[in-house]
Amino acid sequence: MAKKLWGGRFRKKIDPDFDKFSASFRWDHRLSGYDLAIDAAHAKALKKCGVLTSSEAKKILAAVASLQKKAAAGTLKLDKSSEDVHSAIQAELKKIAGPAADKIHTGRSRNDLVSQSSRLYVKDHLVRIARLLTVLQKEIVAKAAQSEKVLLPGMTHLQPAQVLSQAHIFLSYVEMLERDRLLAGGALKLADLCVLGSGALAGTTYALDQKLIARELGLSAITRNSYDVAGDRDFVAAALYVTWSIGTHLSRIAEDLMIGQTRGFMTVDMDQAFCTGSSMMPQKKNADFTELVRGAAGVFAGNFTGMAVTLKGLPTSYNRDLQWDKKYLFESVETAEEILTIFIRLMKTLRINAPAAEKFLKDESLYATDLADYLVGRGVPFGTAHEQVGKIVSFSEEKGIAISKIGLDLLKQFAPKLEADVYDLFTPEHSVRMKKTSGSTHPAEIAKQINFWKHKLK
């Protein structure tokens, strides 16, 4: 077993129940690689103020390079008995370097380093799923570009809306990851900063160059309040709500997915290497990722309020609360890095159903609205075309009769105002070139929100 960093004062050995409770290492091994990083940045640091030799330096990075090496090849085996990862490495160096490992924590605490190195942590996969959203981005540009002439019926309450470009709501769905790579890179800020040298809470009595280490460590700036620090998981808080949000996002991404896969549906077509099938029934083809990925969007919200719960019942600067936050994290970032990599190939695989999307663009209530806008541009006030243009859908649907069928004296009779051009309204082409708003789904506005994507996510 490690040696703890803390035992000089204690005469009674720690319950074992209660040691292996407060142990984090099965969370924190994960921070292996940037606690040696740290070391190594550290131990030059303490060097330059005169706490190592260049003979006591040069052992400790020796033995750093060395576990790093491993690291990288996969053999670096630490005792899993360990309180936490810093114990355990702390443990490897001293077998490599000897006597002059126990200078290494000189003017630290496991409170800056523990901070630290999930600093690095967060830093790193949220560049990581920077990237994945990007690529994910992009397959659904290429997607939307395929799908710009697929015509379908957008839907509000579940229930058919208007007409839309399939490539429309394709787009939507970038703007919601573009939100996504927003939040990402703001959560990233608040882990680039180098808090070593601020110790338990008060800073450290060594001189020590946190500049030098903080560029050691790719950090673009120091603590300013060492106190802050100390107890400071806004960074990991950022990152969690920056997982919440893809993970609602990609829920209601897959449940479009979902719900254009159904029997009742067929406008869209997962690949089969994304679906599971019945043990009890052989027809069955399941959507099942996108059924566990709906279901992830909870886990990913429970962290995130598991960790503002927590934070929400602390004092200022460090509290043993606080290595929660290990489960909170690792569990969301790495399974959010998970989703999105299986989510850009099934992306890449899907497929639309044209005919299928056609055939509900039947319901001619679809063009409700631009009949209602068609009186308004004969002078008809909207409040009373909308009341007008109500009775001709109700009664269209009392009487079985398509609104294209209804002859024009009858719908004179609900409408005074219409004319025989009216019944150009009723194909989808006309309907969503009637648009003419920026961001609409004219086609001239779908074409240039493709070429607007594609030129952005170079």
Given for the second form:
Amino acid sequence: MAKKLWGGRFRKKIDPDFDKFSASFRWDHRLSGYDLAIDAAHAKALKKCGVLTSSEAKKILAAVASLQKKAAAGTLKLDKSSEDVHSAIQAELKKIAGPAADKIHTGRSRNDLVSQSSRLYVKDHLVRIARLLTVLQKEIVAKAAQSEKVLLPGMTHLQPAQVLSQAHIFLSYVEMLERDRLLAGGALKLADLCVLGSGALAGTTYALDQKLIARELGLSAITRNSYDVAGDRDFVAAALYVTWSIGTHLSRIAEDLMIGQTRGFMTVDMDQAFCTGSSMMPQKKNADFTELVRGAAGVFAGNFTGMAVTLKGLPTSYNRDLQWDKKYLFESVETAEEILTIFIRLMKTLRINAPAAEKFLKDESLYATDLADYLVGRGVPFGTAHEQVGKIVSFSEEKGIAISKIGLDLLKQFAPKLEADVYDLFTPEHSVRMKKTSGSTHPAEIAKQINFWKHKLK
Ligand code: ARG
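So the form predicted alone is up there; where is the form predicted in complex with arginine?
First the chain shown before, then all remaining chains and molecules of the complex.
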């Protein structure tokens, strides 16, 4: 059992099962690099306020540097029986720096240490996630540029609705991911704070230069309230919300791609590299990656919810409940990064099947709204036009004749204002060109969106 940082007042040994249960090392070993950076910054501040002599500070900084070197080489071995990463690092420092290392924990508590190292982790990883989102957005914009001219039925309620450009669908994904980037930026701001100097809750009696520590750690501000930061995990909840949002968006995109790849559609084709086969049915090519992505939305939602419920009802300041944040945070962040990395390659290699898309445009019910709008143009109130076109659609379905094959005399019986030029409506190109609003599926609007993103994501 590793030495505790708090043994003095205890006469009994900790229950061994409780000791194991209470340890967070299994999760927070990932924070070792951040703890070391904090140790270096803290040592400088301790030297500045006279707690460490120059030679003690030098020893500690050298020990930190040697552990950082090992960490970079992947050879840093920490005592797995430690209560947490903070205790483990301190024990390692002592092995190298000797008694000087006993002074590093002056004027700080694990309460501010854990808050600080988690903030650094969240900050770093949100930057990474935002970068991955940008790369994914760029890949999707590239796909949009390749598929501007591919027209297909857009759906609502999973039913054919109106003609859309495939690029328009891709660009809607870019919008979702842009919202995620915004959220990531907001969550990052919550994490970007120097909390050292707070001690366990009340601040410390040492004149620590907190601005120096903030500068050393690349943080933008120092805390205004030591009691608040000890128990503040809003930045963790926010990061988990970000991963929830990304996970939910990727699940949506994944679902669209899987529907597009079913035999019924085949409008898109995911590369084999992201599919797996069946151990029994030799013909199968299953979209397992996108299924796992869709499923992972549950992991992200669960972890966010877990954190939210852990925070509910907690009094202000540090309580050990907060340690569960690690169980949620690391899994969600690491899974999000893993998925985004693969999703980028899935998008890069995605094929669009234009001929398959074209087949679906034979369904002339896709032009029903255009037909109603045509009647409005000839003075018919929209409600009446809707009713008249509904009857035409129903007639065409019942008789099994395409609307464009119904003679004008017969069409006029349903909608007296129709004229011979109505037959021009039944092409997908005409349909998209009729759209006039900003953000619509009109080819010029699509081109505008593609341009906008190419510029913005540069
Ligand atoms: N391992 C703890 C956590 O992750 C930090 C330790 C604080 N423990 C304490 N008894 N104050 O939250």
